[in-house]
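First comes one chain, alone, set out as structure tokens in the form predicted alone.
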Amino acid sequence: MQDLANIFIKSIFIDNMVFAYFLGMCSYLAISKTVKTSVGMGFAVIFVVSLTVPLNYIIVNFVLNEGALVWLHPDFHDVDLSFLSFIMFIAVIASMVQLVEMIIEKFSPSLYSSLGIFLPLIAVNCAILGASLFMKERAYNSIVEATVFGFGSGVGWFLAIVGIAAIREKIRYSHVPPALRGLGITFIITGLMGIAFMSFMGIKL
């Protein structure tokens, strides 16, 4: 357990998709203008790598690896199939993308209107194939912890856009130079962000 809890805590703090990689940065810039918005994106992005994680790690350890069909018969001990990875990995989350849109669209319409264009485009939101990565170089143990890291990095990538995104309803009504009003303003903020969040790599696990 408490290893489930330090995969947990690192993927939310320490290997924060958008802060420690800068992965996801398109949505995260351009949804950001709004907490309600920021919200819903946030939640969409949670739900899609909670589930593309473990997913992708069934794949992997049971389809792709060398010798991982060895259970279909013993033949095939030597069939390496891990150079479709990238595209096993895009088919999945490009699935479970079209899962929450379809549910966004059917149970909150006002919520699918304002993400617009970049609810389809979760497809190819690199935090969430990065996280899927990841999982694939880190090798986890097991399925559930392959499912932490997936919901860890979907909570930190959702705190890190609704931050961002309170930050900017705010600083509406403060004196930024002309020369800095929208995402430049908004790129300083985020390293600024970024910088705070690398005091968490100071956090023994």
Second form
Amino acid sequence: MQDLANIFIKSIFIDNMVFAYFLGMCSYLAISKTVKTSVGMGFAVIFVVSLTVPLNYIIVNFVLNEGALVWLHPDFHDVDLSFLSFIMFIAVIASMVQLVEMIIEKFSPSLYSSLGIFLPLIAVNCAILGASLFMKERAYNSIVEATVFGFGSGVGWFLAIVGIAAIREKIRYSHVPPALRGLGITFIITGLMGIAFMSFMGIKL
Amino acid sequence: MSKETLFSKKNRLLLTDPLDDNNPVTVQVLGICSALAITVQLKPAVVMALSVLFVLSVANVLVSLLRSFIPSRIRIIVQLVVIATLVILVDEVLKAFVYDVSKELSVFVGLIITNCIIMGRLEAFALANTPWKSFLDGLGNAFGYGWILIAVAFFRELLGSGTLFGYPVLEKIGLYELGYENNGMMILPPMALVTVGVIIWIQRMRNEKLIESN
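Could you switch over to the form predicted together with the partner chain, since the one displayed so far is the form predicted alone?
Next comes the full complex, and the chain you just saw is listed first.
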């Protein structure tokens, strides 16, 4: 239990997708103009990432890893398909995104129209592929750990985008040097937020 | 319609426009994802820039060749498959020839797949243009991406660890004897963002038509 809590806290604050690894920056910068749309995008990411990470965990451990295919036939003990992991991960993610898109379109047309073209872009949101790749690299022990890690990364990304959206809504009323307006100041604020998040470093439960 | 020469003015513009006016990183806001994390040192940044150069130009040509065969409903998946295949190639080559750099880049090679520059250029350009133009567009955008990457890595490595490509430049000049200290902050992730922010600032001061209205 403590391990799980540790993974959760770590993936939200210390290994934050945006501030520590710069993952998902494209949609982070593009959709963070208002809090409302960024909340929608954040939830979509949490949802997709907590589904795809466990799915990909299963694929890694039962298909791709060396000797993972033994359950099919003992002769497969030296088959190593891990070079296929990129293509498998992205296929799982792309189909999950298609699913989420259809669900949102059905149940919340207003959210669908405000997220607009960015929904398909979740497929190329590096935070999601990144979570799966980190899951593979860090070799979590069980599917529960992997799920907790996926969910935590999603929550971390959600916090980051909602935070920057709130700041950007306020900063519209400030006097920013013309050349820094928009993109430039957003980068610098993200940097400052990253420094703030670094104060969580070393926390252990 | 008169036939265009290979390097007509329009084609040259495809190559030079992304370097400044239409830079993928600082203007189109694409591909920041995998760009920043690997700019602590110059070497991985250069390797990354070359990998993206390869993937982007080849993917652009392939998708442009296939463009009349791809049904538009499933184009994203087709594009992802093309990109993922190329990235797997790059990954295997890196592992074979520069293993230490490939370890350092870790997941970020895989993340070239979701590098929005590639997806964005395929969507916006290769699906509507001929292979040669797409190739030039791919090259141009990859250079535009590459120079930002290398510029950021240059300042972060020089100011953060006082080296360039691992060569201790500042120590040789003798700055440390004058009481100079490395700025450890530059190695940490947040400073990559600030460095890019400053590059954008400088670029937009020189090029006023890029300034946003707020």
